[in-house]
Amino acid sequence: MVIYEDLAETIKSGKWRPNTKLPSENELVAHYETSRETIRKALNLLSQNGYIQKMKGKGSFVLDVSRFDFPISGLVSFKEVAEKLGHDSKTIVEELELIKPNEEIRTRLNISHKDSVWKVIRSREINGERIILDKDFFNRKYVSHLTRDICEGSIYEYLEKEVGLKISFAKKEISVDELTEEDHRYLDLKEYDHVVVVRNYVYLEDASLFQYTESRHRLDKFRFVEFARRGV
């Protein structure tokens, strides 16, 4: 614990910057004059508590401990989250088109092959790094019109204030997935080979499913937070 706390404080103080490689186990054994097993336990604690990422064959690397808190239970737009965080942010519209959806999207939106869907792919930049990739699919039955300007701002703001839709609730699924070709194309990935994916099925006030979203987040930049109260 003493070694863990000393290393954690070194990281928190900024002496070791994000993506810095830690000294090797042998170097830490010599520095702290202890056993390899003790060093490994300290490194495991650092990994479990989000200070480092252990990479097989490469060593341990410092994570950015100033991660952005992202709410799990809330139904909020990126614009609203970015404003709350207070960091420089930017939305880049990578793709916007009206499509005939494939079988996967038809199943997720519960629509037929005759229906049309807006496909919107946007990368989200915070402090100069593209760290979120949002893939949105809107049923055209409910969203008849979209432009790049609308997508660069807040689609929810447009839908609620101008179209008059009453967005009500969402079902969410969270997983850690391997990178795709789109992730490589649109995100600044560093050395990471997985992303955290939040899948949203978003419903209107009358329980109509109108949107399916995949929000893909770089591993080191987000902490997904929730407040839970035990029922009695």
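Having seen the form predicted on its own, the form predicted together with the DNA:
Chain only, nothing else included.
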């Protein structure tokens, strides 16, 4: 939605300070030359995403977004986050192969032993330390082709732009697990004896499960931020 983007951009740019009042819905209707429902849909999105607070009888007010820094919320990829933070980051493709899934992966991807699966293991280096280990498993039915080159960049970008897959939603699970032999091999662990594990089940537009990802973070470098509205 173009109106949402426009308003969000104005707020993010700081042109409207926190706690100031937005133009009223009727004023926005006049400004964008559209209907009130359309304006309201844009404002509701802003509200959901923590940009504004709407108050009946009073108006809509800008929230202090600067405090909601660096959301790993949603489905943003490592590359996007690293770029946003301006960190020196590097991706190392440790393993890339087409496998017959074992039982764990079959269960997680909800497939049979006849299917084959792309297995990608990448470590992520930030400021010279390997602190994240990403293990991706793609159902081959949806991803026929994968190369080292692609894995070194953003797989998501490739899948969305080149393959044309439409990623729709995901279920995320965060927990803390004990170290595996792989963690030892591919991460600079220091003295820590656990990792934070983010498990992600990713679905396409037609609700088919096409990817399972395990993102293993060194304890001290993990951070997750979320904005949540009550009741929704």
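Numbering follows the first chain given and starts at 1. Just so you know, these numbers come straight off a predicted model, no measurement behind them. In this text, rigid core is short for the largest set of C-alphas that superpose within 1.5 Å between two forms.
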| property | result |
| --- | --- |
| Phe210 C-alpha shift between these two forms of 2 Å or more, rigid core reference | no |
| Core-superposed C-alpha of Gln53 shifting 2 Å or more between these two forms | yes |
| Per-residue Cα shift, Ser24, between these two forms [Å; core superposed] | 59.0 |
